[in-house]
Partner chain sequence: MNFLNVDLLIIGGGPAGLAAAYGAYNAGIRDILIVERDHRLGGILNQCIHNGFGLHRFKEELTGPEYAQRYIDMLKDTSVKVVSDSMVLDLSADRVATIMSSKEGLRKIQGKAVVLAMGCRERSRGAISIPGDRVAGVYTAGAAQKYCNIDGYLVGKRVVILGSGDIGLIMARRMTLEGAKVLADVELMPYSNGLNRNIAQCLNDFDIPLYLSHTVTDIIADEDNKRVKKVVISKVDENRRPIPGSEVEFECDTLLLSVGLIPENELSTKAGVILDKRTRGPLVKDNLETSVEGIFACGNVLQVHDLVDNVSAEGERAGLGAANFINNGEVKGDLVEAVPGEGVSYLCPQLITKEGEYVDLFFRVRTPTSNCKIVAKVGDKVVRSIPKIKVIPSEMESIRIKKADLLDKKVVVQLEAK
Amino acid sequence: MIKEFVCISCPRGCNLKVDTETLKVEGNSCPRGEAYGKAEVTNPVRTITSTVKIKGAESPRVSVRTDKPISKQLMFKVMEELDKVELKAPCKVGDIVIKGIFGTDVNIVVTKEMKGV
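Taking the form predicted on its own, show me the structure of that chain by itself.
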């Protein structure tokens, strides 16, 4: 079976065709496209960026992200878990909000300093 993707590894946005049985990739202009195409059919991952609630800060929410890509299958579960989180100010960039989410080696970290009011 052939799957088609637009590569997001660089600004070119190559149109990839990947054979799911042989993992042969066509349409890539660079080696990153080949790696991306293979990963998309074997184990797609994404970096998640979002916000969580925070008390006692100048804003009611603070931005967070995964510190490395996580399995695409876990995206909605991660977002549901982030909806349950409420931090207390202050917090700084890099503070770990959730360590090893769902038993992975991926942490959720703060991406914006938030001072208390």
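Follow the form predicted on its own with the form predicted together with the partner chain, if you could.
The text that comes after this line covers the one chain and nothing more.
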């Protein structure tokens, strides 16, 4: 079966056609598109970005992300885990908040520098 997707790898948004049996990808303009197309029919993944609580900083939230894409099915579970986190300022870009979430090789990392106040 041929499935159609819009590639989310970059703002260009190529229209992809993916053969679910042979995993052949058409319509991509770069290797990232091919990898995305294949993943969409096998194990779709997404980068999750959100915020967690932080104490002693200029504002009460600091932004975080998964350091690589994680299974799409885990999106809401990751959000639940982030609810439990509370950091203390200062922190900087790349600080690990949760290492290997749900036993995967994906870490949750800080994306914003926050100085203590």
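The term rigid core refers to the most C-alpha atoms you can superpose between the two forms while keeping them within 1.5 Å. Please read these numbers as outputs of a predicted model, since none were measured by experiment. Residue numbers count along the first chain shown, from 1.
Hinge of the chain between the two forms, where one rigid part gives way to the other, from L23, N43, G56, F76: Where the C-alphas swap which rigid part they fit better, we find N43.
| Smaller rigid part's rotation against the larger between the two forms, whole degrees? | In whole degrees, the smaller rigid segment turns 20.
key: Distance the CA of N28 travels between the two forms [rigid core superposed, Å]   = That residue's C-alpha sits 5.1 Å away in the other form.
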